[in-house]
Structures are given as C-alpha cells and as structure tokens.
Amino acid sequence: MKQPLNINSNGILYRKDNTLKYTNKEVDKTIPIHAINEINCYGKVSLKSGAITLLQNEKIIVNSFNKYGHYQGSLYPKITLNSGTTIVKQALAYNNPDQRNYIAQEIVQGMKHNMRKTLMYYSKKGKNVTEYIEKIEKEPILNKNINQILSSEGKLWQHYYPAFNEITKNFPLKKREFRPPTNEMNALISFGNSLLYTTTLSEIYHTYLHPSISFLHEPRERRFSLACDIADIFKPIIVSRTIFKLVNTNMINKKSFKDDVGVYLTDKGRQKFIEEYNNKLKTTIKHPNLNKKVSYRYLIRLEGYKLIKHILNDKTYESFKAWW
C-alpha cells in the first residue's frame, strides 16, 4: 500500500535520470516515488523542474503547509480520470437548487451523526458529555436553501466542540478560533483538519469527480472546494479521535508548541501528530455493504464514489455514518 511522505525539513526535490531526490545540507537521499501517493512539505521545499514533470507523470498530489501548520496550496497532477458526464452531472446537480440542498443535507447529516458517534464513544468511557449529545441530537438541519444548511453546519459544530474540556482537561478550549490558533487546542484542530482536507483532496483524485464542484460549501477561485464538503464528514472520526488520543495520553504536551504570533506545534510535536494521524488512515473496519475490511482513508474514496452514483441517477446519496 502506498503511503504519504512528509518532508519536515528545508531542501530542494529533484530529478536525476527517472529517480526523485531530496537533498539539503544534511542529505541527499532518494525517495522511492512508487511507494508513495502524495507528498506533504513542512518546510520550505523547492522542486526542481525535472521533479514537478517526475511528480506529475506519477499523478502524485504535494502539499505545502506554512511553519504554523496551515495548508498553503497543491502541485495538482494532470486529471487523468476524464469523464466528461460525470463533470456535467456535477456542475447541473450543484445549480439545481433541489439536488445542492438534497447533498449538502446528507453531508452535514453524515457529519451530525459522526459528531454524537464520537462523544458516545468518550460517554461509554466515562466522560460527562451527555450534555452536548443532546444539543446535537436536537439541532435541526433546515434546508430551504444552502444558507439555512451552512447555518444548520455552524451550530452543530458550536455544541460539539465545547465537549472536548470535558474529554481532555490538558488544553481548554473556549472558543475555536482560526489563523492564528491562539492555544493549543485550536492549534491541534486547525492542523488535523489541514490533513484531513489534504487526505481527502488525494482521494477526490482517483474519483471522476471535480475537485472544484461542491455542494455544501461554495466554490471559490483556487480552492478545491469539494475536499472541504467530504471531509467534514469524517472530522470527528479522524481528527478528533486522534487528537484526543494524542492529548490524553501524553504524547503531545506543553512542551509540544511554540507561541509566536499564534501558537502552533514544534516540529517534533507535528511529527507526533502526523504519525498517529496515518495510524488512524490505516486503521481498517469491515464494511456492512462491501463484505470486507477497508482503511478510514478508503472510506473517503468510497464517498466520493457514493456521489457520482447519485449524480448520475444510479443510487441516492447517503453520507458516511459510522456504525460502529
């Protein structure tokens, strides 16, 4: 199976005959680029022409992400996955008010479900969160139009997140905040859910699905839009679990972050995260429908597939929603 590569140092990615390397003054090391399905950079990393061609015959996504953690943008492959239908079943479906609002619904139902999953879980564990269950249990998804669904979206995610000074006491959070985080806490969100979008963007890519067509969030210039959508979904089940088990059990600490304009982890810290991260993409569950185990990270795949068989009139769309 192949696996990201995360670069957390400074260098230069180049090509020498049909090899990657990654060089810089303490290595000059090759990277077996069949082994791997994306890269993400953490420092400041140039790629050489020859590597961006290299990179992108072998339809691997890069990722860059500033000092703080926050994603700054992708090398995107050629699509090669062309189907002309399944685009335009995605543009009409996201102009079609009825069928927009029918997706999105599902989506922010799927992550409604996922978010009372998750606390169920730390409930049976002996956590008092019966509280925001039943706050979440009982906000409505109105859905006369996309506004009434994104505002549905927002007050789920206010009664979820007020949960966790009840699951972990090691980094309160009174409110989430965003570039810069401003304590630890929002840090280790702000950077999980940089993952998940950039995990989620790799999948998207081995769909026919257009990464820029959405349907909960709006598209916009320059931003895969789409990532955004599926991966609320999972947030609960993939970034704050991790989080949870990373925070509770010590692997991240105090002396796990810097604070300068805003507060963010210390290279070992995100080295931590990323590595308990993927042992949670790898983590495998059979499934009910496929009669077989599959990875998280392959759940994220499934839905998009999911989606193009609603857009294309085969199957109605239901969001993921964990049944275990």
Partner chain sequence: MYVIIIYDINTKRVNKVHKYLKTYLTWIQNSVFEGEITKSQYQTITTELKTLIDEEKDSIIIYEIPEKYLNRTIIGYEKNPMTMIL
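We call the rigid core the largest set of C-alpha positions that still match within 1.5 Å between the two forms. Residue numbers count along the first chain shown, from 1. Since the structure is predicted, the reported quantities are computational estimates derived from the model, not experimental observations. What changes on going to the form predicted together with its partner chain:
When two forms of a protein are overlaid on their rigid core, residues whose CA moves 2 Å or more are considered shifted, and residue 51 is one of them between these two forms. A displacement of 2 angstroms or greater separates the C-alpha positions of residue 16 between these two forms, with the rigid core held in common.
Given the form predicted alone above, produce the structure of the same protein in the form predicted together with its partner chain.
All you get below is the one chain by itself.
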C-alpha cells in the first residue's frame, strides 16, 4: 500500500536515478517514488525542478504547511483524469437547487450518523455522553434551501464538540475557536482537520471530479471546496478518533504544545499526531458492497466515485455512514 511521505525537517528534495532523494545536514535518504502517494511538507523544503517534473509525471500531490501547521497550498499535478461530461454535469448539479440540496443534505446526514457512531463507541466504553447523542439525534436536518442545511450542519457541530469534555478530561474544550486556536484541544482539532482536507484533496485528484465545484459549501476562489464537503463526512470517524486515542493514552501531553500567537503543536507533537493519523488511514475494514477489505483512505475516494455516479444519473448518492 502506498504511503504519504511527511517531511518535518528542513532540506532539499531532488531527483536522482529516476527517484527522489532528500538531503539535509543530518540525513541523506533515497525515497522510492512508487511507494508514496503524497508528500506533506511541514518544514522548509526546497524542491528542485527535476523533482517537480518527476512528481508531476507520477501524479503525486505536494502539500505544504507553515510553521504553525496551517495548510498553505498544494503543488497540484496536471489533470490527467479529464472528463468534460463529468465537470459539466457537476456544475449543472450545483446550479440545480433540487440536486444541490439533495447532495448537501445527504452529506450532512452522513456527518450526523458518523458523529453519533463515534459518540456511541465512547458511550460503550463508559463515558457519559448519552445526552449529546440524544441532542444530535433530535436535531432535524431541514432541507428547503442550502442556508437551512448549512445552519443544521453548524448546530450539529455545536452539539458534538461539547461531548469532547466528557470523553477526555486532559484538555478541556470550552469553545471551538480557530485562527488562531486558543487552547490545546482546539489546536488538535484544527491540525487534524487540515490533514484530512489534504488527504481528501489527493483522493479527489484520482477521480474525475473537479475539486472546486462543491455542494454543501459555497464554491469560492482559491480553495478546493469539494474537499471541504467530503472531509466533513469523515471528520468524526478519522480526526476525532485519532485525537481521543492520542490524548487518552497520554501520547500527547502538555509538553507537546507551545504558546505562540495561539496554541500550537511542537515538532515532536506534530510527528506523533501524523504517525497516529496515518495509522488510522491505513486501517482496513470489510466493505459490505465491495466484499473486500478497504482502508479508510480508500473510503474517501469511494465517496468521490459515488458522487460521479449520482451526477451522471447512474445511481443515487448515499453518503458514507459507518456500518460497524
């Protein structure tokens, strides 16, 4: 299985013998190009033009983050999976209020289901989260227009995040705040979400979908909003579960944070988070319809395939709802 390459240090990435080589003062390492599916740079990394050409040909996305772990941008390879029909149909589906509302509310339904599942898992482990589960269950998803759907999405998150205080006592989350995150839990959530955003983006790259035409979020300039849509479905299952594991097993503690303009993870803390996050994505589960084992990462791509089937009027879209 291909893995993402994470670069936490400063150095130069160049092409040598038809593969990649990374070098700085301490390491001098050859990276097998066919064994990686994306590159995430958290340190200051220079890419030489040979490396860029190679990455473009191998269709590998390079995501860069700044020193706070904020997503800065991607080196997006040329689009090889090109389908005019899909993009036109995707834009038409966005423009048609019925279609758009259907897809948007389906995304929110999936999100709601997965939030409930995540909390149920911890409820079985003896955490007192029943009241939050009830609140989430009772929240109706109004689907008259897109603003109603968006507001129910916001309300769902408002019911969901306070449950974090019950599941873990180490880092209380008073209020969800970002730009900049004001406490440890907010920092973890923000960093996890930006990781999931980039993972989703590289999975969308491998489908025919256009990453900027979205359904739930408003498509805007300078961002891939479809990635935000799809990432929302997986946030409770992937990001929250990773955070709880890290915090409850004390893999991340007070020492893993630093105070800057806000609270941020240190390099070591970030490394631990990335390792655990990648392990989560690698975990496989049996898919009932495909009848084989698929990883969480592949589940994200399947969402893309399902959306394509929907907009081409092949099969109605049903968002991912954790079945276990």
